[in-house]
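Starting off, we have a lone chain in the form predicted on its own, written out as structure tokens.
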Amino acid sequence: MDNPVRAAILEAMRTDSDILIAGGGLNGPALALALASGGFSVTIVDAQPLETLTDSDFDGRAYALALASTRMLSALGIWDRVAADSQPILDIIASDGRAGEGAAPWTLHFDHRELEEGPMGHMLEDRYLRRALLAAIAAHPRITHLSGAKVVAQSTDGAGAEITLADGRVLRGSLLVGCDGRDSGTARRAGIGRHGWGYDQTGLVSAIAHDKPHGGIAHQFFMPSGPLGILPLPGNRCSIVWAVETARAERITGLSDAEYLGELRPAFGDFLGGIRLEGARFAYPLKLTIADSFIAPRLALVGDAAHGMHPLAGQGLNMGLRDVAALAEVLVLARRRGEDVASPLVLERYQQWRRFDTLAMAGATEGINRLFSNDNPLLRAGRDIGLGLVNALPGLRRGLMRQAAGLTGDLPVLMQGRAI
């Protein structure tokens, strides 16, 4: 063989890391870990700088972390280091209602005594839990981190997946995985469409500090106008996440701290006491977003890239760490059957494992979102009635419970807090 062909070959051959990931956030280095931990090699190309990244400032944003969730980040060796700066979610509180005028009578009341598994969740702020997943792929030998690095054109071909960085660097893997939100430039760049339409509302997003201890309970209040989340976190502080039409919300958004603040007590009420701003105030365009395929040649997507719903319930980040899980898991095991890890039939073992779950999800959250914002007075008074017949009725009750706490349908192992 000449010697240009085979450099030719083994330049086709080569690869930088087994799996490239474009995109860092929470699920980037989530997967990172996953897969490291199953012998593959990782290349993470996250856009944000470190110095950012690592930030201690607290900014106002948390998440709430379905049971399975914290699992899954013990068994990555991650919620030791950030349990202690959780808040356990005890119980949850759903009710309707107008701002001003309080809850209607009939409610849906999750008792966390109910569940022998404890806690459905606990509330976690992003800087704590950023913080913990980036020191442990710093420590990882098979993990490479690139920050302050972007993606600018990728390809795949029979051999393997490339990515060129605007340094000029190129880079090559078996998979490329695109963790790198709603405007995934990794699914535009495969040609892979979206669908789906906004809600007209914005999602207002902070923390507040109050007055009287909240008990670890978790309030959606339902408005016309859009849900309101009142999550709890550890001290008398709370993270809310405050749906509003989009006019309203861009009003709102260019107020003082004070202003701001006037605007929420109506909604908000005084069960807390005072409330007062802690941190920064976030505004988020909702809409539901579902990419077309989550998989093309030797790609796969997770996450905000692959699907983004209505906030009401909480589960965006859970849902990218099901993604995540589900793919180390089909990866992992397939390597170990000798398979080629980015072959068609592999991918689509995790495409048909996480979309049918993401399309019942997100159906869900548009049915209920639906439902409850508006003051139709006939849909106000069946779905009150609805709530409390569900309140009362213990079966139904406890089963959605441990749907909220992430126990339901087929968990991946890593959700079930064992290791692949």
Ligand SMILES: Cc1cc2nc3c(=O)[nH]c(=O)nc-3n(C[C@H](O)[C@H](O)[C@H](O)COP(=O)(O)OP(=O)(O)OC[C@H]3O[C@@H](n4cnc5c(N)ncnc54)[C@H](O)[C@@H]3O)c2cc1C
Contents of the next structure:
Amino acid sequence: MDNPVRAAILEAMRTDSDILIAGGGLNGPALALALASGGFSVTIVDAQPLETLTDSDFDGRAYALALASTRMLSALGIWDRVAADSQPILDIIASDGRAGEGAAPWTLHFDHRELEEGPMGHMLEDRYLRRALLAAIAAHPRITHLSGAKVVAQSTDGAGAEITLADGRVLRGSLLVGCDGRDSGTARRAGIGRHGWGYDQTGLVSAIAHDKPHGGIAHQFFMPSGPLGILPLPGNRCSIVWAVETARAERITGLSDAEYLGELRPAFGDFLGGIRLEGARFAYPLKLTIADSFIAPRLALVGDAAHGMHPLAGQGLNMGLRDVAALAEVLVLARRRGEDVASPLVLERYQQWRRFDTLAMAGATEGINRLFSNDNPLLRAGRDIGLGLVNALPGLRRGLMRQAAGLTGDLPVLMQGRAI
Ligand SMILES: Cc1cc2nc3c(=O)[nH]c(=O)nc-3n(C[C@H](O)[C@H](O)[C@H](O)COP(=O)(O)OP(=O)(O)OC[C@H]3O[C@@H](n4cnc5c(N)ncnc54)[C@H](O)[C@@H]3O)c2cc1C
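Return one more block: the form predicted together with this ligand, after the form predicted on its own shown previously.
Every component of the complex follows; first up is the chain already shown.
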């Protein structure tokens, strides 16, 4: 720095808080709230302008929030703001299908009446969740939200972490958390590599309006080209996540809305009557990508920055929220004990908690996708029998339902619906 005046200005622009969060998508704001509720001061920065983040039009994106995730959102004061706009997922029906043939006779049926806790989860449109999270962080006295602010550099030393924004501002905190999505710059700048592979599948995401009521039932059709998830939204609407081979997806993406529906109809079937498109169509390449480490000196990764996986199990955001709940719990408890919250020991607790669970979920999702995304008659017969067998074993079926509801494993207290 050769200009002392500029150096003085930048020093005056420096902001200090306990925790810095790079990325204000969904997991970033949830983490900011969880940490601020636990007494930390937090600065969260996102490259997108606020108007883009709060755009209230329905854009076709929606999430299947597992029961444990909705409990966490309740504990953070978010669920009350969005519950009226959500759709309970009463049942889940998984079946092996082939385009034009409808579902195979063997199906797996998760019925919510078998689970004492109630519905396994709720569907919620992106716009409601995003808006509620942003309103809550704007209102919290311990959270500073900087939108339209891109992180371009970061550094850590024994005392803390520092990030530099594109406009030259420098922010300092004890710990930097990367919530900046699949191509996490926070991870890259920290020298954390990633492993994974593409599926040669693209997820086509859109909302569909239909004539007949869906009855709160989510369907997962395992097509040879990839799974088609039909997830209920309030009213006679559903959200679809349709995984198809990338070359075909590129062709479908180039089609008009009417032609798109023409492609979808044979896979979707007519069990919900006539179908129409609602909102925008999204296409996103599906890949498995897991950061080689979820932590580095004075740094942690959360959500898609740590892991991205196939959406067939609808676990993308739920896994991220589990990271949020686990990291917040580790940090809040460490602080209560008087520990340095960014010490390697404390961060290792977070990594231990989340990395194995993530790898197990990635492995399970991977196995299901490989088993079902092909038309091999032998595998097809085997998996149909497998689905039928699981369906016939109430104990196993209930175990899988509890897993879908996010109730299994070492649950962070926020996911039990309690404050840390
Ligand atoms: C089109 C689309 C549709 C999807 N549909 C579904 C679905 O139907 N169901 C489902 O479960 N999941 C879906 N997903 C996945 C789901 O959105 C993710 O799992 C979830 O959003 C991850 O949240 P996140 O906060 O970790 O990351 P993101 O939502 O990716 O947020 C990352 C944030 O970091 C910010 N950022 C990045 N770099 C910087 C930087 N240098 N400086 C400052 N800020 C930065 C970005 O602006 C962004 O807001 C979809 C994803 C996409 C893209």
